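First, one chain by itself: the form predicted on its own, in structure tokens.
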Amino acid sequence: MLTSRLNRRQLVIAGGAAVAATPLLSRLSVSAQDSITVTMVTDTAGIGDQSFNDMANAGGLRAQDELGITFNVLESQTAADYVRNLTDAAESSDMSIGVGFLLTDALAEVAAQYPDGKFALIDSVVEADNVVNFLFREQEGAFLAGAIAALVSKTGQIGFVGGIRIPPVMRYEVGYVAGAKSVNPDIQIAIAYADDFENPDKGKELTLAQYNNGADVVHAAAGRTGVGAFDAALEKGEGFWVIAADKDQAHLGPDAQLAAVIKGIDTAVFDGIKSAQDGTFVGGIHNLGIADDGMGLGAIHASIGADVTDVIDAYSAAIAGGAIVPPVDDDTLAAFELVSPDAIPAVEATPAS
């Protein structure tokens, strides 16, 4: 379980089932904390992407404030910067953090060159003793996003705009489709990819095309490109919704955001840093979902009533309890058995703390 939970006031439910959760990292208290240096390397979307780089940065800044560590950020301008930046980080820091699937190969190369260094990787896996990997079950939060989109849509048409179809984004896509079709098997879902995480104009163009073809809810999982989805919704006006990915983005359009799939990147970064500082660091894989408070659906617009949120709560509890297992790729989506709102398995929820 994440040492520092997602803000439950922002979540409809974040781990509702009465299942035992293995601690994410040791919670051993440390009486005398060492001052360590941590350097985070972004992908090319960089700080200000309104998405996963910003969330990772927030986790590092929190560690700086609460743990007294020194936190640095190296922003990558091109993919060619990944190895160089990670090497610089390894040379100058006690822990180096790579943010995003696109840094996988570079981090594998650098971690092998610095076997005594400590590394963390977000959204991918490098199997090495000196690398702690944080994966997220995006499909679980996205399933809830698809369900709320289908429940709210007045046109029976919704959309999905992705950045690049790498595994984390694909999990968003197929989870969204499974959730929407569980609520309404006949719903029409438009899917488009920008092949870019850094192009808000392209995000706006793709989202407007979906709205103009009848969609009234679009889930954008596209990094900075997803900012353009809000521009499109604001241009279209009332009745056109965006579901954000990774974090609450309501500041981009308070009356345009239907909800946000909230992903615990910031808490994973914080806990990874804490483990390096307090001596509990262990390489391996942490795969976090609703049951671990690593994913959730939150920031639901105030206009959405209990008739909708009660269904989302029930789906979330069933996923947390393992009664519903959302798909992770095209094959598991094709084999997925839809679960209608009136057939959601009953799972006892754990009261929110």
The other form holds:
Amino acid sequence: MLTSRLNRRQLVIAGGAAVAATPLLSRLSVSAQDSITVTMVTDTAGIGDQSFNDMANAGGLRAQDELGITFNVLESQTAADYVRNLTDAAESSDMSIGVGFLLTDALAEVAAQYPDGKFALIDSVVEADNVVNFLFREQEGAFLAGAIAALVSKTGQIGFVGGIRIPPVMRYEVGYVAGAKSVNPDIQIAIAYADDFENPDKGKELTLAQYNNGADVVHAAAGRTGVGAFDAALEKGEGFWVIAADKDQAHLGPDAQLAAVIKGIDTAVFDGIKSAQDGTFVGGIHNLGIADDGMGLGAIHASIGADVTDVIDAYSAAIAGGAIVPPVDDDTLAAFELVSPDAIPAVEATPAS
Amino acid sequence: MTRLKLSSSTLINIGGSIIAVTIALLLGAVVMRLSGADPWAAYKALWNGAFVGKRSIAETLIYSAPLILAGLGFALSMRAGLFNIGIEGQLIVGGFMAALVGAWDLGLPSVLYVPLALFAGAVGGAFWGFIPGYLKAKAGAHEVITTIMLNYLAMRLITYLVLRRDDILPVDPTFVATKKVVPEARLPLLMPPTRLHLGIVIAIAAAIILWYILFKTRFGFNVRAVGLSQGASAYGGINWGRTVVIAMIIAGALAGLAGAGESLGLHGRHWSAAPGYGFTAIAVGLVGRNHPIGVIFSGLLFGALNAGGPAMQSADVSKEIVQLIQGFIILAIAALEVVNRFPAIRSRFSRRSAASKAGA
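The block above covers the form predicted on its own; next, return the form predicted together with the partner chain.
What follows is the whole complex; the chain from before opens it.
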């Protein structure tokens, strides 16, 4: 179901390009001929974070295989490396990709210095003609995570462990709360932040504390810190679940992962590269959600029956169709009207498939 | 006779540092060879990334500036006999304070605003250096313990302030950083379009001033005497406690300036994620033999390694290899130090010099 919507989004991107790319055609047609070089710059967490840097890398490698482009990665050791690496990338390649919110300042600076270069930015926005930005509606996937947590929980208590409350993580949190309360308005939700994306020990400690207070499902949206949530679940044993964020992390504990919120960073990177390769690149903002194949709930544990997954599918369809709009911050969460599983509005099947 | 002895020991120090760096580069090459990479290509990329072209040289100087300043802070405390692991904490407190002042938008012209923000950074670092110095002087609290604790305290405190106190401070929780420093408080650029800023000039000036203080003033003499022997210096009438506290204040101020240069010059805000320069500064001080002029050169060396490191990735060598080489340098320095310290080992390594000494 997730992949079936891919075509629609490509149409959207191509449609936008047809309108806006006309004045650029002379330059773009040159670069469209041969295979291009793309350099991706990671944040300090780097490749191996089991999270969004790895996903972005997967998208680039896929582009290398399928489009025949040359794909390089520059990892950053400190924040001082961001501008340095992006400048190296802009000098040596046709397209430079910044992965993560933390590269916003640096990418704005470098994109302004290289007006003829093409840039892509994940999880943040730099408004410039030569930058294509990919944002995600994390709250949509997190809503489904909250719903499945509430459906599966036997204790009526669930938890959320966040990295740092930057906007994407906040969207995870409020979406999760809205989903869980929709299923069970009386559910108790513990929320904790590690204030750190690179500290699995702290992630484990916070998750254990929530389990020990009665929660049996914890959603961890914390980058590498979230790896610790799996340690906690494995230590507690059967009946304690983790819902992963960004990426399927079942390899960390196949029987501890209830589900994973999948964020289509790999697809975004691939599409960005493809647009630069075939000459349809155009700056702007793409805000990707369930309807665009940018978000979804996947890797649901095999022991979960159809009674649960049917509800999740119904919520998913309602969000994709716009009948449910999950909250994005504390204010919209307070104003959000809960949608119980019996009252999910039916949405016409999307013609895209 | 003393003059001759001094210069020969200086030569030994310089030679030792060069040997240590050479050993480290060779060991790095062995590791790269074992992991299937081409060390020659990697070192060529490192060299090009650090020294070839205007931008590369600018980057080397950019990365060197905080390392020189923080290395000077470490060297000064070492001269006073204190192993100051707290450079990291002093650096980030300084960077944070400077960025706060710079982001507050006081409406001052550059001529006033830049010195004020730099001063705030120095004061922040000095305060964070004063605490362990005072505890050492008054209570005998070991500086290694107190400075490590203060490092954690600084990191956690700044993270808290940045994430939760945007009601009273110019901070931006969504970036986990302070707000942007206003243009009037940014350090001037020296070589546009590169991002080389005034920081390197401040660093070299600070090194020369520190050299003068250490070797040409009474206070500097006191610092060195205290560092060599607390008992003997007290017997000679030097106030140990006062000297230690002042040395730690100046060391903290230097580290604070390093942080201020980063937030006012390079980033335009203070990120709560610490770069770890305070720890590299320990190595910079050691390789520079805790001599201000030596620290300039070792700071440039580590700056070049950091600046050229990312370029090695284009030769299919991981960025971690640069840290590995830095680690090897420290190990080699420590090994040479052991050989230097223990006469029994030294005599085994150089029988001839031992024999000539015995003859004299």
